[in-house]
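This document starts with one chain, in the form predicted alone, laid out as structure tokens.
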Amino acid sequence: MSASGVSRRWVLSTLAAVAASSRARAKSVAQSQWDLIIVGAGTAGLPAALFAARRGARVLVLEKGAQVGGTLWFSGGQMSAAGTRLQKAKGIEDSPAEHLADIMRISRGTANEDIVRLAVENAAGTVDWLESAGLTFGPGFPVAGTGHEPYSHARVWGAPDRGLAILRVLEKELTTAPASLSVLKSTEVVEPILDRRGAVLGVIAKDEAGVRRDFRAPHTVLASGGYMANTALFQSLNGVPKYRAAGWPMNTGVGIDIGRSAGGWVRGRENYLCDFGSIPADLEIPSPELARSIHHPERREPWEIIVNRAGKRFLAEDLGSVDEREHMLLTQPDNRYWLVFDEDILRNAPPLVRGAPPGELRDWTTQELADAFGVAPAFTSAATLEQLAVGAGIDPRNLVATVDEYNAGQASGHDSLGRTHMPRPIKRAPFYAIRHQGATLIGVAGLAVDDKLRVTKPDGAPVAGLYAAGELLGNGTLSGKAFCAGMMVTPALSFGRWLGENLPLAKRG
């Protein structure tokens, strides 16, 4: 069963099980003093709660939404871990040290080495735990990477049902958790409770009716996800517009607000990086994704050329490094480009676009691609290159010169940018352009923590009583100025588990 095809029966049974578990613990929520408060019942929050409760701690999870799981409801669920039982069973020799070295290599030294080390040293234990609890990975895993720069070893895992498969395991674990664990849903945390020295004593939250309540504990973990549903906050923290309309609706940045209110700060803005783009559904910002092109050489050698808004090529289209392509796009105006080609390429090239017309993710046929021009906003066609440029928003004079130069290189076999795969010139009308937008699905900047996951002040001192884990930390901390496979979901799970196991919590039998 795919993520998009999850059965209604499973959703209803899952929600019913969690509701029954919550009702069984309803009386315990009435107390105001806890050993641990966790803000967010998602990828990081649930493991933190489970492992802390198993130590006998009184744990309260406050969840803004009406259901637990957070971004696991739509996440790809991609995980990376070195030294797992499953790797060893397949004869793969790997280690956390090699995992760390790969991330620092791929990120060009921009990832936070201390935080990454904590993540990779605990990743194998997390994958082994989930596998023992019933998580089943796809038959093609592990792999060295999917969609971004590969690792040196096959250590990337994925399940057929993606993030939902992880959620199922966590839901099952939650329904059998100790009675000292309570989950209070539809409850929004609005501010921290601080003492006169700035230590966090708990949080103030409000329910659906707007009634405010104090919840106190010596330890509070922020695991409320990122801020992709908050367009203004995204631009403020990352310094670029939120180009793609994506993100869990509950991820409004409350963890950022609470952390900063308690004296914490946000870091990682300088590590912003966009992916190599997809086709937007409209030309507004942010825009949903309509589809993706298959013009990357690791999947399909390009027949088309890539130009920026000025009508100029900025890379060899058959450049093999995903990371290099992403960094080159980052320097282009608005992180935007157009694929340009002609009628001969349209009719003869392998399938170019993969999307859902309608409902089923698959390659578009040649006719479906042709039909998109003049209908979808990102698709432009015209009888001449000059008209194409005007319609698409590209500089006309430069586009004509660029195509002429490419055609000359194609004829001679010597491209000015070093491209080698040039099966056809771009000469036969009509001409086509498809606009692509680089973007990211996760926040890059995030709340600063130390190697014990304590929220820190700008001077590096920890905020007493306050911790953070998950997407809230930002991709810039865990992957630097790069995209490293499995370095969001796995660290979130691992950090939650690590906090649950290692916080100095009271033991109550």
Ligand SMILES: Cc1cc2nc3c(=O)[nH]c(=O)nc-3n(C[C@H](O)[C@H](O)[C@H](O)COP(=O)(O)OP(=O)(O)OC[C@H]3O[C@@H](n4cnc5c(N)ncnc54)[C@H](O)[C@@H]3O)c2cc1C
Given for the second form:
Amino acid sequence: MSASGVSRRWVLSTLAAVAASSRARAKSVAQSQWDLIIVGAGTAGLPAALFAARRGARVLVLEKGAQVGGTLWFSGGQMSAAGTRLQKAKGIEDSPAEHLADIMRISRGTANEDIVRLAVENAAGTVDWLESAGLTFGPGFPVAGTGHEPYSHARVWGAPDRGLAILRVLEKELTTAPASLSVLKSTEVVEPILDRRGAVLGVIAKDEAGVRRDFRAPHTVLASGGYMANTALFQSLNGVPKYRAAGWPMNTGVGIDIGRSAGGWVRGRENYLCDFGSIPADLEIPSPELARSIHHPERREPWEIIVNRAGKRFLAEDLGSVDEREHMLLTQPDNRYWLVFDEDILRNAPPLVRGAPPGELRDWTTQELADAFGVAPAFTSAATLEQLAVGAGIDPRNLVATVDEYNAGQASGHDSLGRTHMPRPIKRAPFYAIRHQGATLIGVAGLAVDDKLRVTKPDGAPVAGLYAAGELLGNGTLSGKAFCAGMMVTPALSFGRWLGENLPLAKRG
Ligand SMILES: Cc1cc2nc3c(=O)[nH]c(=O)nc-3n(C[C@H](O)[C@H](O)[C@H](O)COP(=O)(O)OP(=O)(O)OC[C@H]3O[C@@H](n4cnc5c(N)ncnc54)[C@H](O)[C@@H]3O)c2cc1C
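Okay, that was the form predicted alone. Show me the form predicted in complex with the ligand next.
Now the complete complex, all chains and molecules, led by this one.
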């Protein structure tokens, strides 16, 4: 046989093999063709999946964890919504327009008005849906705000089981979901599939054995949560160290990586704000929260003083606005402060500390508070103010001068910072200091989207085929440079629901 004959047979057989392999590949792509891929089976991802599947769409949810629910396992689960059936039943007249106005007021105009409008206009529908599906809220709700700057109306709801109560309802909804909805757990999405023009065609994910697979669909929703489990990414996006260890451990920010590699961008770093009242479990950062001080004047007027690392007071401790206190803390070194008091105040003041999850959510007794000194790293006690300052890491000379000045103001009734609630001086040993750390539970900066929740490029053009919802958008988008109650959970659920109901999914005959 001639060399050319061998060559022709070889070419023909190779061509046949290539054709067979591409037929097989086409078949496997067709078999794995979905209408919608959702990255993450959490707060935003589950409603997106449920509502899209109810429209007949073939939906694939890819979940990195071995279980669904994401941050709902830990979340306080407080939801804000205006115009709900439950509000009407209680005679509360409220509207999304007033909710929007409150958020823009509290955030001093720094929240993203378009995205907040979409959130508040869909919030009541979300609460009504969950309530119809069996979610019940605790006694005492709704409230205007708890621990955050209050709204003008009582529109914040919370269930005794917090976020878990919402998850239980979503899990129940999953049991009756159409068969066109599939959830693939223990599958970590790692990167997008892009065409030559940059449109997103799906994602690449790997299973527990590390085997990578392509998953393709015309629409991909990033609902993979924020990036609290990625300390370096948190710091680079928010411009501050990650002081608090919080959030769902799977949420390392893959949505940020995917969004950016598809041309998207991150916004909102300028909205970073830290909360007030958090006692860290240890002195290394990021530290979990041990407990919270009761700093809401409507619940407890202050008996103690607040000082920074320099041993100086920086606000009147009875300042009524939570938001103003948070902004003042933001200007202090390391966003850190200490509550300082004495034996008289320890024994006579109303409960100061409240347990935080995973501990019991109740006020500590005086004895429990006394027992924490010498045991919990953030709690320091000493026989003199100088020793207290040295032990706690505060400037000793300034602390003594600050306490002297406060005591003089307390005696005369004229405090240098204008504080009026001063029941006792600080003078009977032992003395006490509790270190507090301002921090966030949620990254403030997040992936930019438009009012259809399409991931956008810096010029505002949408990335074809890519959407985002949930914490990935950043707290700053929905609350601006402020903390607005219930403005992460409700928007995550609502945006998932909105995408499920409104994505331009192809009609199925
Ligand atoms: C302690 C705490 C208390 C809070 N309390 C409140 C509150 O009371 N009210 C409020 O409004 N907000 C609160 N929040 C915030 C709110 O709960 C969250 O922002 C919200 O639940 C996040 O929803 P999500 O859908 O974006 O993320 P999640 O619900 O976390 O869902 C993301 C999912 O994506 C999965 N995932 C991550 N990476 C990948 C990957 N590579 N591939 C596949 N899957 C992936 C995760 O495993 C997870 O299941 C709180 C947060 C914390 C931490």
